[in-house]
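Single chain ahead, written as structure tokens, the form predicted alone.
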Amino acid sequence: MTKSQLIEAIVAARGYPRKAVEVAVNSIFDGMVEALQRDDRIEIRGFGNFTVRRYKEYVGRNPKTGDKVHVPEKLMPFFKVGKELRERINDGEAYAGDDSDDDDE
């Protein structure tokens, strides 16, 4: 789902105003950035937390020609599910969409 299916999800879901739900997607997704970059923590419950995590500098290798390569130190985004998404997910309950009927064993 892309950020802009997202907002007509919620258009039609709640008939909100489209200009409205653009405004508190953008919003909420430049919120959640800007805790990132003061590396706090992100916790949304019975969906999941976001942290960043840091990877050091390391020397890797150019696949194609050997040759050594500096990587610098870098910020990651990390994505750690929460236990009731989880559940519902392995559950089914999250996807509507399921077409397979158990009736035709």
Second form
Amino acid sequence: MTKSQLIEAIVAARGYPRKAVEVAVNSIFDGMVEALQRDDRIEIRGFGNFTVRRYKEYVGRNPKTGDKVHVPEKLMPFFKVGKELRERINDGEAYAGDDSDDDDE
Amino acid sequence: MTKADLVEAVYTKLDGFSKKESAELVESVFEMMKETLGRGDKIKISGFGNFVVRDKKARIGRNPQTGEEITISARRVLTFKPSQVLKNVLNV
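Swap state to the form predicted in complex with its partner chain from the form predicted alone:
Up next: the whole complex, starting with the chain shown before.
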């Protein structure tokens, strides 16, 4: 599903004006990009959290040539799925993992 | 940032929508995404990233505290792959 298909699906399901759904979807993702840009964490209850993680510089290798390459420190977005969404995706099957660190719900 | 901030952003951009209606609109966006991913479909948002549901096979794990072997059941998990655009924006 692409962004435009997401917009269509919401229009079809809810009957909102297409223009309004377009504005909503675009400002949601624009707003989230801006938040991450200022290193703000995003918490959407039931969906998940987005945070910015800092990765240290390291010496990597070009897998084709084997040459050493210096990879500088970088910032990367990180998503942790929320409890409700995780359970919906997994159809509520039992988890062997430990959920005690789940700060989403 | 929470959903309330996103509601505020949508509210200021939409004429003729109340706060309550803006909140319902934002709610419907996340609800539709949850429904879609719940079915196992992926979502691709250009300029942001892709949400992909992956099937994981059952595997043997270990309780790190006791060393006891346990079977981790087969499951579906969600992964988020940020777009190159988003990665670039964070590293300017």
